[in-house]
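The chain that follows stands alone, in the form predicted on its own, written as structure tokens.
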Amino acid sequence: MRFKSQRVAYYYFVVAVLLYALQIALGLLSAAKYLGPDPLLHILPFDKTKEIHTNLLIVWVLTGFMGAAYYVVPEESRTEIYSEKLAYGQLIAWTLMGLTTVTGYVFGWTAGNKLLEQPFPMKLVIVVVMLAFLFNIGMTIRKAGRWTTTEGVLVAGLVSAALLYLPALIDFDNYTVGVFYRWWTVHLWVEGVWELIQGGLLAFLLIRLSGADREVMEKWLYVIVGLTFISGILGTAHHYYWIGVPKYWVAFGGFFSALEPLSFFGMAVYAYSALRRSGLSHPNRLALHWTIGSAVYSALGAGILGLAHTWPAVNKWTHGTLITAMHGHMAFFGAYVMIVLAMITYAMPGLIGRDEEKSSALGMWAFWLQVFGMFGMTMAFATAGIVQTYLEHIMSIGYLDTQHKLAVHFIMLIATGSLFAVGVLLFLLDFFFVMVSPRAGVRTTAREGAAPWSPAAAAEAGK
């Protein structure tokens, strides 16, 4: 760490693994719920349980990201942040929002609108605190009069998403034009500025973890920022396949859709391109998992999986079946949730004083146990929609009756989610009580974080 306000990252990384641990134990009580019986049916039920669990994720992503920007702003522009009492404010509303929505869903305080189901008066405290963030980013970059490349595209994804949530803020009475101007905050997020955001901060990792050439990582970056607008923008067309909008909208969302893959295949070469020279031999092993992790396991949930069932010949009979979960929990996972835990293993040892060079055990574990459960969890979504499409539309078996024939899939499911569940309390355990606290390791000197990690560079400093 290299500039003092750079700590209030820290405590945006705490805020985010809290919710991160809250909203895998909503989506295991979510799982548990079609195997039955359910006794807390009248308190939480199915519909309350996941709209907290997918509503958690996009908040404690988010705070994941500001507090990646908070930590690479300053890094990049050389300097400290505007205002850190802002940030901190920022913070406390921002986690005050939060809980007050999610409490809200469970006594039906919601506003319906899936995956937006925010009541108005939250969203309007979300675009207050988005504002009051860019305008402390915009401020600290025009203090320092100084910005990269992969700074400016970090920052412009996030300035994308805070504009791409005002049409949230509109109410439509007819649901087919509401679901349609939906997809223009849901889709334009995840499937495109959000990728500008996993491109920037993969760019800034990789290029302190290999030692790659700032100038080659910037050119790839660019390719990516291309390949996103080209096909995510367009690629929104694949929400519209069924809504009774028109139907050349099936054209341009095959064609743009298969196109979607490529950004994300470009994050997986380069990737490759910046580890093949330096290997893994950064001391910081962790972050490096979690770095390599983001860019493969994005290239296959978002890439792989979402190509094999947006094509619209495909998505008519996968439709609203698991096969969408299956996509969604791999993409998500390796697109955002493992680039913020990329993020934060790599601030952390900056952050609290800690050695680099002393990743522990425990963070290993916790790495390879969210994989692997991960993994398990997309397969088990994958052969349960598959069924289900088979049953629900080639034999017409009744919905429930489909769901009973589901439940050995739910049991593979809750097993593997069991085991991604322990990884990521392993992770808590790592981050809370193997780390010590954030004030004991504030250093400030030249040496540190003064250029990229390479053997050299090593070799130097032990002198």
The other form holds:
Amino acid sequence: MRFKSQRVAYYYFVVAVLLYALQIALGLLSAAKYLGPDPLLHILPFDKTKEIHTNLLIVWVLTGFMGAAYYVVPEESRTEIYSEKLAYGQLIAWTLMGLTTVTGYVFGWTAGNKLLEQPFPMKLVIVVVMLAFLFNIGMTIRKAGRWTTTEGVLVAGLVSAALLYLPALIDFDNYTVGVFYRWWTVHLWVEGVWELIQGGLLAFLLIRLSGADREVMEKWLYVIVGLTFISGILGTAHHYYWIGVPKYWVAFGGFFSALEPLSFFGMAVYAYSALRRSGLSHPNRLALHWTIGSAVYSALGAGILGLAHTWPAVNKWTHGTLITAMHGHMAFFGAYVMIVLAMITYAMPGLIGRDEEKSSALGMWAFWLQVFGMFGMTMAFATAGIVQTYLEHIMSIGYLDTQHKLAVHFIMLIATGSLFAVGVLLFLLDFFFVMVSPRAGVRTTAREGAAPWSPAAAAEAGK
Amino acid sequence: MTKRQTRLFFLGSTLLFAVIFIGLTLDTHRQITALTHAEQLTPEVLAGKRVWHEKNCTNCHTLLGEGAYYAPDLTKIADQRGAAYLSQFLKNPSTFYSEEKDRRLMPNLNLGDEQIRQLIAFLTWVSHIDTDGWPPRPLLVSGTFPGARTVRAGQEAVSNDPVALGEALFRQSPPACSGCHSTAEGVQLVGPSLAGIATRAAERLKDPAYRGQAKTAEEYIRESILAPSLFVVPGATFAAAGRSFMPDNFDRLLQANQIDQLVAYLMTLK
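Same protein, the form predicted in complex with its partner chain this time rather than the form predicted on its own?
Once more the chain from above appears, this time first in line as the rest of the complex follows.
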């Protein structure tokens, strides 16, 4: 940590990992409900646990993104954050918004619109907090009068994410129009501008972890995010096949969705070639694992598993089945959860003022349990989804009868989900107890002049 | 390639595809009224849409295939089940499904009669959206047909024989007969099993509860398709207050010759 104000990132990460744990608890509960019967049917039915599960994901990943931005921007622009106070105030408002929203869900206060369930007043709070955040980041860069491509891509992603949330504020009379614009937010977030954020953070981490040449890395970063938008913008069309819009969306969706894996593969190749020079020699092996993990898992989950069901002739049969959950889980985990955890594990030693960058065995266990747990969950959803597609959608066997036959896959889901949950728990233990307490943060000066590892230092010097 | 060139590639391609996307969006707005029958968006339908959102239906069910995967898709449910059944179901789902047997149960949403009417109006409007042939085969809530041939929606039967055409139609949606009626002896779905209906139809004519005009079994079956409440088969999931849950809109959904084919097919179930 080179700038004192970067420490705000620590508190963002605290909120993020706590909400992460809560998200997983609700996820496990939802998985158990698939097996049924549900003793909580009249207290906390599936719609509420699922809604809280997905909304917490969005809230904590965005918290992580904002924390990461508060860490990256000062370092890239070489200045303190414009207003530390605003950053803390914004975090408090954001956390209160998140907790109020999910508590409201328990009591049925919801807009009932998939992934955009936040009631209107909460949506307004989200917009205000995002504006405050962007103002703070913008003023920081302005104050420094200097910015790098890496942070530029990151900030462009954050600005666009805020802009694309705006259609979510409108209530459309026509349900189809509502669905159409809902994807402007949801799809263009996760398969568009969030990938900019992921790409920016990936570039930041790779430059530091591998000591790769910044000029080369940033050149290719432009290519990757260019590919993201070439495929991602019109790729929105794969959500428009069967909702009552003109037929040409089917053709656009099929073609551009087929291109979508390109940018994810680009990222995987990008990470591989950067690390080929230095190997896994950076002492923060945990951050290295999460970084490569993100590149690999997003290529698998978002790239391959997305492509597995976006082709129209396939989607016609798989649409509305657990196949979507298969893709959704690994894609979100790979592209966004892992990159945030990579940022957290990379930044933590500096944030808590630890001199050496070592990773604990506990942290590695947390990594592998989550990786294998998520792999197992994805497989459980995949097998369940394939069986469901055949029985329900092809054979026209009733929904409830089909779900009966999926019980064994739901048991797998719960088992592997539990492994995953243990991994998350270990991550929290590592984060809060194994790494030193935050009060040690005053020792930041210790690292300021020191160059802990030569290629990274070389990269810094070469900026 | 230099960094300057790749930046140009990023900015140029983003701008280009954003412009195309916005152009297509504008054209979509031009066509969407016709594709969704937006002129039928009555205040009742809009009120029903509000109920749909307020009750968070989408976090268990899918509609147009979108939502959660914990409960059946409802895109065509208004066609398949009809208003009478749906309103009875929504009043208390546990009269129709049991948690022990089905592992899942919809909680009672405590909807008022008006909300139920609005919600059904909304789901009826949704069922008319032009979804480009999705779902390709009827999505049923419950029921299995061991050994049954599945027939592609709109696919012709193997021959032009009226019975074969009727059998194919029986499994298509609309009318989605097979969504509620099995043709196997003793297999009760939402509606009564139609095994032996041709034989039973003749007996029904003599039943004192029968209020229709049919004179023959064939006429009785035709009448039951068009006006289901003239004879009500006893059963908790079949009817309430003397009104059958079966939709009474088949005269509009089907052509006259299709009804002939269905009758011809059902007359073979002796």
